[in-house]
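Below sits a lone chain in structure tokens, taken as the form predicted on its own.
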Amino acid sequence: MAKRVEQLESVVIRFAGDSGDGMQLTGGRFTSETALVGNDLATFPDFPAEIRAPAGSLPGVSGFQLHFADHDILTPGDRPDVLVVMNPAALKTNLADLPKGGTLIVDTDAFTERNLKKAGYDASPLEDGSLAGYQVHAVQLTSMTVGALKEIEGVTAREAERAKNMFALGLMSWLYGRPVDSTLEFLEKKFAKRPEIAAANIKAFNTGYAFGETSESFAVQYEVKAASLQPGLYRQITGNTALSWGLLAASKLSKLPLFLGAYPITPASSILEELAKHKAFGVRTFQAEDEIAAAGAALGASFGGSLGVTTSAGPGVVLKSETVGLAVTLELPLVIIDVQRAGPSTGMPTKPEQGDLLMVLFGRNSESPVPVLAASSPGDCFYAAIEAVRVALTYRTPVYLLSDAYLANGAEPWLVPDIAALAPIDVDFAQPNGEVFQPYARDPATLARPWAIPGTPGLEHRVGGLEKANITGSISYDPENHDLMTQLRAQKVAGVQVPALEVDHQEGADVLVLSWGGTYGPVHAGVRQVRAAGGKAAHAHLRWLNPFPSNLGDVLRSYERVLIPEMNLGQLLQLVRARYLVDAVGYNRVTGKPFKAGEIADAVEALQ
């Protein structure tokens, strides 16, 4: 008899287990299946910082949360509706997030005395009644997987056990009516060099799917219909992939070869890995020996007429600061991408934070202003990269583009743009005209100096870190010239044309929530919750952090109260209060986790 199918509007699922249990692969495949259904979705992979923490330990727990719905959503969800845990440590670290009445699926085989002790349990929570408030499904995931794979030759007992994540994926794919063909094809390709491993994972997946169909423990199957999205071609995309593709697009729009100088660092490394795949587009990737060399090589590429980009996270951006200051003096385009993570120092390398704003604004010696912008969602990283390149090339300046670990690893459906509809980026290199070349003459509209390809006859000039004379570019120690050049560099950055700040205003609202960067999703979702509960609130989100939009002051002064939520201790808040003398208040948390929509809603309601 077919089981009853219940319609749901949205579901939040979290997979959690040991870092060797394949939770990221499991969550990623479930996400791909969900994208094919046409649901709107948002994900939050939560990695342990250790490369390989001790098995079964609390620091070694890896999680993957997915929110999917039949309508527009903005976050991976505040709390899971369904929690799938592969061992006691995963239960210990995640149970507090599961609301009472939520569904809990547990691999009972992992709840051994040894694993319980590692997780800090005195008794098994499966037996002491502590889980009575949840819908618990105790499943022998490991033993059923191993039993199903006994007949596959060439697969060791350990390899069979490792396939338990595919059992879990098959079970969840049945429970929520996900298509399975794409996963089966994926497994065949992933393990093509070892057909027996491919066969084992496929059988584990099918066994989990069949278990859901036949088990009396699961009496209901759930369906979440496709979301009503703007027509077009969509793909699932992460923030770092979108950033990489945005740089590729900017390279084509500007007709400049792309050069990436980078040193591997979490969570920015996958940008280097992605761009290294695209040599066919004329991309050159250079994995440098350190962060300083990476930035220097990228600046050298810009000096040579290429699109120079360097990527890193907070600790690496610190090391690049001297080279960025050199780029300020040289007045050459350079894009610096900072995928922020929790600090200071090494901090929590895999966790998101917004702690680098003041550093990228002021973390260089002397007066060295640079434009700074921040992406707001995984898909927006594509457009933010193009915008950063456009400003760097137009104004001949280094530009910081801020992302964070939440955006970098999170995924969402992305409407693939029509590249032909993207505005070209015009780049005019200096051309010899028979007169003495003046390397610091300026465009009257942008104050950008000429960009001359080295080695071009008639365009000989000197560059370096020493102060240059206005117009001629000769080394100058003249006090008045230094004052003039400092003023000109500041005026150039202040004059960058950025769009006016748009406000999602609600009639009668006297509270404005001002956000920036990767907090857009949870902040706007929180504002939606306030409105749904009968409250009134407006929301504005900053893409440009230097220069600020010209209407920001007017917007701020239009509301009685201003709330600025940040995953830091109040960095934008400090800038806004100093610049505009507005008595804004902050909501600041640095937990290494993204904001929840509910906590933003509570903070807004506390001001009303």
Given for the second form:
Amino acid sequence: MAKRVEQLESVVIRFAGDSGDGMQLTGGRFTSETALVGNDLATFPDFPAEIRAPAGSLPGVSGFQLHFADHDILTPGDRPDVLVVMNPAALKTNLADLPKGGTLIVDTDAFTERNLKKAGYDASPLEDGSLAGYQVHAVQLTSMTVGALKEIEGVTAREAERAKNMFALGLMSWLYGRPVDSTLEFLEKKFAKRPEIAAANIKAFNTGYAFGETSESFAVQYEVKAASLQPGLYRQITGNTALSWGLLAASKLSKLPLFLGAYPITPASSILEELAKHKAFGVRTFQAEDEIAAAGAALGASFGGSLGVTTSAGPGVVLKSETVGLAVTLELPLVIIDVQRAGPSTGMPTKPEQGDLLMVLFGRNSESPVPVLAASSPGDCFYAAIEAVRVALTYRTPVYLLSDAYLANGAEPWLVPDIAALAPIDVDFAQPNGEVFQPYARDPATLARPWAIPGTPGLEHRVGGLEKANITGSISYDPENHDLMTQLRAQKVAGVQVPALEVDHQEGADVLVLSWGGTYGPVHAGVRQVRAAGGKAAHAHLRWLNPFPSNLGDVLRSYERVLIPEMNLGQLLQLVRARYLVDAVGYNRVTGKPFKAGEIADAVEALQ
Amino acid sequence: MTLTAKDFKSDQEVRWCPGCGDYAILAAVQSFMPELGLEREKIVFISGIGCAARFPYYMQTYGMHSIHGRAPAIATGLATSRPDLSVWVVTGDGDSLSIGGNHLIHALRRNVNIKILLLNNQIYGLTKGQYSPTSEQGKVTGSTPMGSVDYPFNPLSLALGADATFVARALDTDKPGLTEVLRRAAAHKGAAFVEIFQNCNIYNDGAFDFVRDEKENRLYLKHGEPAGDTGVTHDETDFAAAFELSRVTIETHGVVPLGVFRDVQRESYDDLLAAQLANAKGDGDLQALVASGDTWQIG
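What would the structure be for the form predicted together with the partner chain, rather than the form predicted on its own?
Then the entire complex follows, led off by the chain already shown.
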């Protein structure tokens, strides 16, 4: 019998379970199904750094939150509408985020005495009435999965149990009317070498789906219609994949071979892994002995005329700073990618933060200016990478590109770019012209010096970390020359052409919210909430942190109040106040989780 | 045009102390360069920091004076991305055995096609005479007024331990011996490690007199022949023989082995990586890549 179908505009689902329960896979598949429906979506995978924390423990809980809607959305959602928990620890760590009245789907089989104890429950919350305010669906998820798989030969009891996440996915797929074919194909492919495991997972998925259809526990099926996004071909993408492909695109646009030097580090490693797959694009990936060598090799490749890139997170970037300083004085292109994570030191490796801004701006000896930009969304990482390369190559300078753990792993629908429509990046290697080669002569427009690569006859020259005489590049200790060279290096970076800051102004708004980097989604969603509630606020989002857009001062001064939300203790705030003498205020939280739109809205409203 | 040693002298004034062993090494390298048979633009010298690291400034080739200890890493990036170049690293005992020790062993392990000349003077010269990782124990210096307590590295044993495919030793003032070693190193495809005893006449004068001045103590190694009275028959392809000879010192045997200790062929890192690029599946179609996976059409 067909069940009632209810229309929803948007839904936030969170899957939570043990690290070994396959929550990331489950979330990823639900995301793919949702993308195919044409919903707008945003995801937030939230997992511990430990690969397998002790089973059933609180630190071992892994979560995946997905927000999907029939309209454009900006964040994975502040709080879930639906929480799927696979064990007591997942309930304990996630229940506080579920609003009263929210839907809770629980695998009751996992609520054993032992698991309850591990999660710190004295009594089962399923029985003590503490969940009374929620719509609880108690499902014997594990035993139903195991029961359904009995007839499949060659599958052990343990393997059958492990398929319970597919039961949960099947149930959720029914509940929200998701298309199932892509998941079935995915499972067949993933377990192609073990057809019995593929069969088990497919059976578990179908059983979960059928359970939704027939169980009286679920009276209503929901529908979220496609969003009206810009027409075109879409796929979903995570920040690190987009960033990797952006580097491939930049290599193609500049006609320079890409050389990536990297050392494995969370949450940047997947860029190295992604690019290592694409040797057909002429990419050389070099897994170095350490972060220092990764940067050094990239700079060496750049000296030879490659597009030299090095990727890391904050704890690795600190080690690269001497190489970045060398690149500053050699005036050679180098792109350094910092996928920021919560710190200091090792900190919380899988969690996002914006704490590295001042480090990349100033964390080098002496005056060593470096352009810095930051990506604003997973898909934007593609374009930010191209822009970083464009500036590095045009101005012969190291460039820092900031991403973060949230952008790196978060996914969103992405309008597939038309590669042919991307602007080429012109690179003119120096050529002999019969005159004495001057390695530190400068292009009057960009102040860039010539890039003369080994193999070019007649342009043999030496560069190094010692101060160089203007124009000739010979070693120089001349006081006036050092002052001049310091000024020239500063002027070159200050003169990097960056687009004017665009303001999403609202008539009558006297509060400007200024954000940067990976907080774009929640900050803009927060501003929308303010407006929806009748308040007024303008929003501007900085892509370039060095140099700032030339109109930034004027923009700041045209508002009575400026709020700068950052996932740090006020780094951009400090720069803006110092540079523009504007009495901006900060909203600063470092929880290791992305901002919620609601807290931004509250901060804006507090200023009204 | 046939190049000569003069063609490899840059216009920069050489600023080592008068009497420094580096002058003789520079002259030997400049004299040898024409033998490479390469145009100057195809040759790159990369160094780190220290007295030896000024070397690239004096060579009329491409060059980079980089960061303390990092030259092998920078050279790895260059040699790997530009296999058409002849890439040389000039380093010292502090530069590559102390602050850059990690990069040295990994460049050797990977067998990157670079030639590493380690100018060993057993002292920190440019920072004015502190003991180095190759200084003998008990060395009295500014930073060790009561004598150093740490034991020194044996650079050749270290290189062999890192599985270097070419390991040799020469003397700064022994031009024929040094030139022969340079010739062999240049001919070797892969990483070549050459230790050059170099006299620092300011802070460690006479450190190698026992072999610079007392020529009877030089034991020139010849492949296939007994190595003096050491009891070892020299075999450049035999790791055990090379290692045993690396332990022969003036203290243990009254002689100093010179020449090529080890020379074996193993595919180089850059060749192996280039082969992966050449054999990579796919046509490098970026438009196809960005449109791959599960896609959907809107509008």
